[in-house]
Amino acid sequence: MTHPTQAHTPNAALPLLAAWRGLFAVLAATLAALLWTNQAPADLALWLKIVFSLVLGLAALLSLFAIFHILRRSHTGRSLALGLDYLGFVASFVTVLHLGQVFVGIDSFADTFGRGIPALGVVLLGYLIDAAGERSPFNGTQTTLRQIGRWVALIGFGFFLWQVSALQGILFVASSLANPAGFTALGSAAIFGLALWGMWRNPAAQALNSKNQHEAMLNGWLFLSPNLIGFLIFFAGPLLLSFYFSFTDSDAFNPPNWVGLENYAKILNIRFAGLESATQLARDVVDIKIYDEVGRLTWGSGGILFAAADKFFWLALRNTLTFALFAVPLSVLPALVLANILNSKLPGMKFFRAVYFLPSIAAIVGISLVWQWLYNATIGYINYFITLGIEFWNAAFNAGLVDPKIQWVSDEKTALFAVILIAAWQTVGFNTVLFLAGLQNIPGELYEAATVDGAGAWDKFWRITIPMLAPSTFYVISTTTIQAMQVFEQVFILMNPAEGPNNSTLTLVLYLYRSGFVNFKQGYASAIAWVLFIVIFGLTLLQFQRQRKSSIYEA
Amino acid sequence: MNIKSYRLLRWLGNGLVYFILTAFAFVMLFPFAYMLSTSLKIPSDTFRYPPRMLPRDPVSQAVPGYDEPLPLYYVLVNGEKTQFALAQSNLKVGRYAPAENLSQVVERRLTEVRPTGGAMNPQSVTVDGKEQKLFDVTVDGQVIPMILVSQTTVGEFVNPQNPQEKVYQNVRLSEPVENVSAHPENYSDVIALRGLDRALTNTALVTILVVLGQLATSVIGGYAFARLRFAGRDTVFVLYLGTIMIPFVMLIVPLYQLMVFIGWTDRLVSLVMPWIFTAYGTFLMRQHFITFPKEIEEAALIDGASRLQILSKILIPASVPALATQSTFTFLYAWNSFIWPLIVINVGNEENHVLTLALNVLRGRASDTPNLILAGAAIAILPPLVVFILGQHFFVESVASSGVKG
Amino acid sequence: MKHNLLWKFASLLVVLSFVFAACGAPATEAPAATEAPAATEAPAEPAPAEEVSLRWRTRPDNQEEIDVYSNISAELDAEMEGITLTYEPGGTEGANYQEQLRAEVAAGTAPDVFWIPGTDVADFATRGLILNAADLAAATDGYSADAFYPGPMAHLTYNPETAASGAESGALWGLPRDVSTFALYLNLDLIAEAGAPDPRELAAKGEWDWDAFLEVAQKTRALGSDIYGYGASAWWGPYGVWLNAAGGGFFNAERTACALNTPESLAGLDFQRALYADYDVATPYGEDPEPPFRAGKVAMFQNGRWATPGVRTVEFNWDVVELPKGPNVTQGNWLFWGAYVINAKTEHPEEAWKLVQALTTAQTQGKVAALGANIPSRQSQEAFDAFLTFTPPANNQAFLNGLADSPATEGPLWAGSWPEYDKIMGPAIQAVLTGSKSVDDFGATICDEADKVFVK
């Protein structure tokens, strides 16, 4: 941080920087006020106006606060000034990119990208030559090869830029910026950059008593900032927005209205009612204007009826939980068995491990299309295999089994199971590899000691493998469960209509999608999203508790 | 236990192990094999029952006296399976039986029978209270009056070498002569006709941008969390940790509205930007950097290196495995994502479709040609698969390491 | 060592993704080379000042349809002065055509003019997604609503505020693209092989009713375990036919309440259920019957005119026949329709209205109808005569007979939400047809649930 060439008097720049803070505060406050007049630069929704005004107002206040500190020669002033100018710079820079159509320009880039691909191959070739040179044992070849490689890569890259018409792209960006708005954005980026530079420089740092810890802090926030800013805009912000939407009737077409807890109340509005007979109608026991029957539990002369104001949500919850209840064991237990087999040192285990892993990297959309034809009731392979099996069985044992001709995806009794099978098929290999990694971390001495103690293979499995594998098991089960609770693609592609026969494959995410993007009840969909989150969170917590308990038990 | 029987037992045990493993491997691979085989078939072959793995084409042959080549079928001639050509189909055939024994059915073409008693004076008989016409049917040289029980159709099959030799039998139940032949042009068809080429380029571009972008932000973010001390760091880290568990679907509604607000709907950038800044990736990188020995870094700092130099010259080259792990996951995620493109990219704007979207459109437009649909699916599935097979060792290691550390 | 491995891996990853993407490269090269790359970059590239560019969209079900509409777009582009047209095919029915459109209208990226099915007109109109073109129409010389089928026009001129419809209602949501009805596509080879009577002859004699239909279905089904007598898809159209033909229907006459529980509706549903359960003549409910039909395994396949282009490629002898008449002495057929409507957010409403008119002229409709996928929405003898020549099928008259048999108009629910009604009705009927719910149970509860979607 020492730059001996810059020997300006430390105090000269400070008044200038303080004055800039004042100007900044005035500009921010003006802009905030402008939002509420007719001269607003953009037509914003009310809540956005509030958010923007608050942000700008806060920036103005902080800027004034910074003047106070700068004049007192306190480093807080420098931190604040750098923070504000940095944000201002980022905002102006992003605006420049936006006005220069750089973001939407990715579309046009995709247009020409295909032509540039061969050129990228040349770049790669260059890198490979370079890498070969690096590994070459002879000193002379090493330098030559590396030089050739670099030139090839450079030429390839130039060729790529030419192929994708980079020059025209840059010219286009420049021409898009050649208007008052573009100049304003460029200008403000330059001003913020200048202010940043002035404050970052050594003289200002010394004048404001910068210490090592201050530099570390500035460095830390600087390094974190790209990720943090994006994270706030594309994750944390939307998350808060979702929470807000869940209390509104937002429909994507009109400004949202605050409805309080109405969405949650509708989701959770349920009734249980006693039934006098197994076939008694729902309208006799609940207010049918509000509630629909979701299901009933009956015995001899009576039963219980479960009704809800939104029966689709409860059906979706039922289906999703059923799905998880079967899909998780079906993809975890075989994985455990396979991992134990693969952990033996027999030849060919790596091959099998690779084969089992294949399904988990294939696109779910493509995979579901394949299974759709496998499941076909009349010409599909699965029913064909079943038919063959039954014929063989009948011939071999003279039995009279009847071919069930299962309608996998069109019968409500099997539709969800068909989806479960795909999901299990797709995750089992992934889980196997996770278990295998866990197994390989178990110290061999434990088994040796057990062998000395005379323990059998079965004992070793239960007494050593299972407990030692607990962390892996926890990880596998919780990730599989979280995934299972979000099942969507398989159902969406496999079932037509997606909710399946008699709503048997209506899942929570599908219902969320349907509410938000088919019926456009986006406020309601947001509420569903939060309930889904709470369910997932609860399930994970439950597993975490069990995991802790079992590890305490182990200890 | 003597050595011999112990060996036998082990041999049997290993056999069982390999049997189980192979059975599982079959289950895992079969859908892929089915996909590839169907994608090489002609449409009518895909609807065959029983289904067959190898793609086949029906065989035709030129027959003297016929203008066009005729399809070949297997027919029984003198108890022998012979290849005959189908010359005519849908010839009407009557099933005739004597009135006193309706189970003794013979089939004759309608043109081969005459009314009993002649056309001028047709005779009839009453069966089960219904009056039925009688026909003269020749059986083994004998003429027997019979009634028409039911009708059906047959085809006329001719011997290709000797077209005068004819056999009549049901066409639908006859086995056609076929030879094995693949149709790789299904792939070029589906690419050219359904615009899958553009979807492929888009998917590649989006995937590359997401992988590179996410790597960049999470490396420097992870480094800040792991190595730099500053006020507020731990608070932000806890915030990041807390959001790792939040499923993406929670965000589809607000993110959609955000994209509408910015004006990025229907743009590829909307598939890139939200994925570049992830808490999970940053967390993974932080976990990695924290294991790195501090001493090397401190030495470099004393030598006057900047933080950025340390990161680029020392840490990144030493972290290639961790970077590759993350790229692997991001690559798969970006390549295979569906629900978000479905929401934010216009269905009519095929220029901006990614592969999963193109497949979703394809399944509706080509529902009667499963060969094309599965060729499309193969185009979406095979690139990651080939990458995996070539770099398989690495891939599996990275998954395993994520599990151990996570 | 690790480093080298990684090098290889990373390089492989990049190379492969590029190589695969490169397969697509040559095809994109051609069009991109013809236009200046800068032009493709510029979304706002200024067109000549007076040219207005419009985008429009329909829902095509196959490549042939896409080609026809692309040609029509090119021809209209040449004819209409000052308007540049872009046709974009939408998703298919299975791929959420309407849902996607709503999202796009909300996002402001939807085309200027688009087609929507009749059922969705009310939903789009009441949400304010489509433009009321009544004023534009009033100012247009030569526009007359009478030229079109009255059923669709009654809905397209429905004014939700006054509950009036007709030329004076002050509302016009669009113009119908085409109409269609159901017919039975026949596999003549199977019918002949089974020795069953020819349904076309029975229809000509006026003997084509549910009994005759059942007889043909049973005889063909008896040919083998993989041969089916009847096949229909699992959506509201096919099952609605049986309800209608028995004298029932989805709604009451005013379309303000559920009528699924009337004895007539239940009788119709029970007959369809019997086709699946009692007589076992039909392809499994919920499985797409089109592949087995095209593979020659279904004797009678119930579908609309839109299935014709696809069926034209089959290898067996085929034709169509009208639907059999039910107890109520009607076929119970539907008048399917869809309309070109104008995006409420379009910047060029007048040009869009011109495009809607151009897309529904007799000439344009004739071209689309020649493809075979639909029937012109304008009622005129010339249109009928021309339609009869669009063979195969030889018996095109079957579709016109369906239209003449006072079919029920496919219609939006102005008093409620059709999509929600459909989501309640469909699964419940599927439960009946797959045997997991009895017709009586269905009748006892269905209207309790379905009536909730009507705004009281």
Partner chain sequence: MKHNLLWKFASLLVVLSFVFAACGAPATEAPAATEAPAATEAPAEPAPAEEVSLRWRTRPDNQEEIDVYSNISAELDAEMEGITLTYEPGGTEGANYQEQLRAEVAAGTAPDVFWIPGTDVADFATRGLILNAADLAAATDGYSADAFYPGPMAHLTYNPETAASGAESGALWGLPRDVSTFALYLNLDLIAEAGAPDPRELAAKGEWDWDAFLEVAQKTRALGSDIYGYGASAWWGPYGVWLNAAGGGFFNAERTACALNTPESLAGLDFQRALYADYDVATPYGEDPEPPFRAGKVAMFQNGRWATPGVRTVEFNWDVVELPKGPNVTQGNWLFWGAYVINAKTEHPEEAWKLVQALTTAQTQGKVAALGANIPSRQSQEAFDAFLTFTPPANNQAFLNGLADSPATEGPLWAGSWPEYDKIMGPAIQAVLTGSKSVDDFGATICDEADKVFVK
Given for the second form:
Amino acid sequence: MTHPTQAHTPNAALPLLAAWRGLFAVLAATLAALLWTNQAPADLALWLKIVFSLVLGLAALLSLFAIFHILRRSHTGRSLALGLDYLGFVASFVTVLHLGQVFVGIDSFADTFGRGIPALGVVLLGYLIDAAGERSPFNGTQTTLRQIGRWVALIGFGFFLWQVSALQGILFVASSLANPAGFTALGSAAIFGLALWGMWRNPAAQALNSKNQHEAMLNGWLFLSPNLIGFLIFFAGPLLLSFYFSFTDSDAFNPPNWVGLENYAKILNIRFAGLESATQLARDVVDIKIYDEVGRLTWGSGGILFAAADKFFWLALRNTLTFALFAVPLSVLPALVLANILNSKLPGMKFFRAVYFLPSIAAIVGISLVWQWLYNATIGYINYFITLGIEFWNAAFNAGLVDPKIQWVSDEKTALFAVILIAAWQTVGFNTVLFLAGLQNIPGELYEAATVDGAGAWDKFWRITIPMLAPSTFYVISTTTIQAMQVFEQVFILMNPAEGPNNSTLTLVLYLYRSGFVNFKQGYASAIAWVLFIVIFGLTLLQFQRQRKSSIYEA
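To test you: the structure above is the form predicted together with its partner chain. What is the structure of the form predicted alone?
There are no partners or other molecules in what follows, just the one chain.
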């Protein structure tokens, strides 16, 4: 659709649309002001008042800005008007669905949907008859078959609506909207829809000098809008809300109170104290009403005591860093070796690629339950094979080894290592595929030239493969580290209780879950989440800096 770029096409509705923008700005500003008066609902939380006020205030300013550009016949005014009216229509329409209890009615529709399946078969039959008529070689039967098919489909669809009790559902929605709030939502949706339609039409587009690239941009934003709105509502919104909650004492039951940095202060309130002897009690060097002992480092006749106001956070941080320290190498190094093996031209490599990748797509719940059975100290296969190996070694060499009967998940010395093995086993396959993709992008001419120069297999691997895999290696290490720092599912399912013996498998995400959804300290849990974000961001930034300073890939 091409619009003139210079001529100003008159549009009688343009002043009306500009006036609507002014009315919209006044209404938005008025609603924002009413939120801080006695007219606002008494149970409206402070954070909701702040969010609604900011949104309404920004909408009012943008609407005034749109008026300025509409009067100047600028396409910017059309874009702003369309965006504001579209968001207003979506908000009004969702409100209509909520007030009409449509979301609740979906459950009832699901219960009756089975009765309407035969009717959908009739609809399908009508479609097939219509398609057969369209492809019929006989001109006389084409129109007849298509008419029959459409009537059959229409009758089938009507029968479907009757079977699923659609009329009762429509009447229920209408009765739910028969109140002032419902009428207001319906009216708002209608007004926003009319304004949207008026500004989208060709006369308004021509009057505001819309060009082909402008139309393409608007169509692109329109198709992206469902994902963008979902991102703002279900990701960016909760993210910012959790940041606000981290400065409150929110407990999910009462209105949150602003406490400032109190949550962060408790997390970071630590104390190092000198010990005169390795067995000196913590109460002799710190105030145990505030601090709990986290650990101690001793040497000779003295040492250092590490205490914290929240020892569980620091225990969780220690376990999480230990987990990442071991799980990342065990997930990356074997993947690199496997990728080089699977990159060979030997027969059957495609089968093994699929086999190694299967654990990555398997359900974590099922995997953890299987490993829980394998780790069983009495009937588990891991201990069974260890026993067989020790018995064979003792019989063959009279070594006198003793079967350790390892308590994999009930011993604090091995519990975290058991989780590390599961995570590494599950992640190796995915990392192998990533390394394999990187290997297949390395030009074969480099290896051929190295062979001509007399380089061996190790030299080619160290001087060609490793440098050329630097981008893939960086990506694999970064994503694996982030995933390891967020470990939760394996621990939660495998261990009973999830914290493990003596909190040996308590991780940061598990502690966050326990604080927010078991102890209902959502404000404190939000602070833990943001501290975890800072830790992960710091580790990732460190890897970025090392990658940037490294000259291996550039060389």
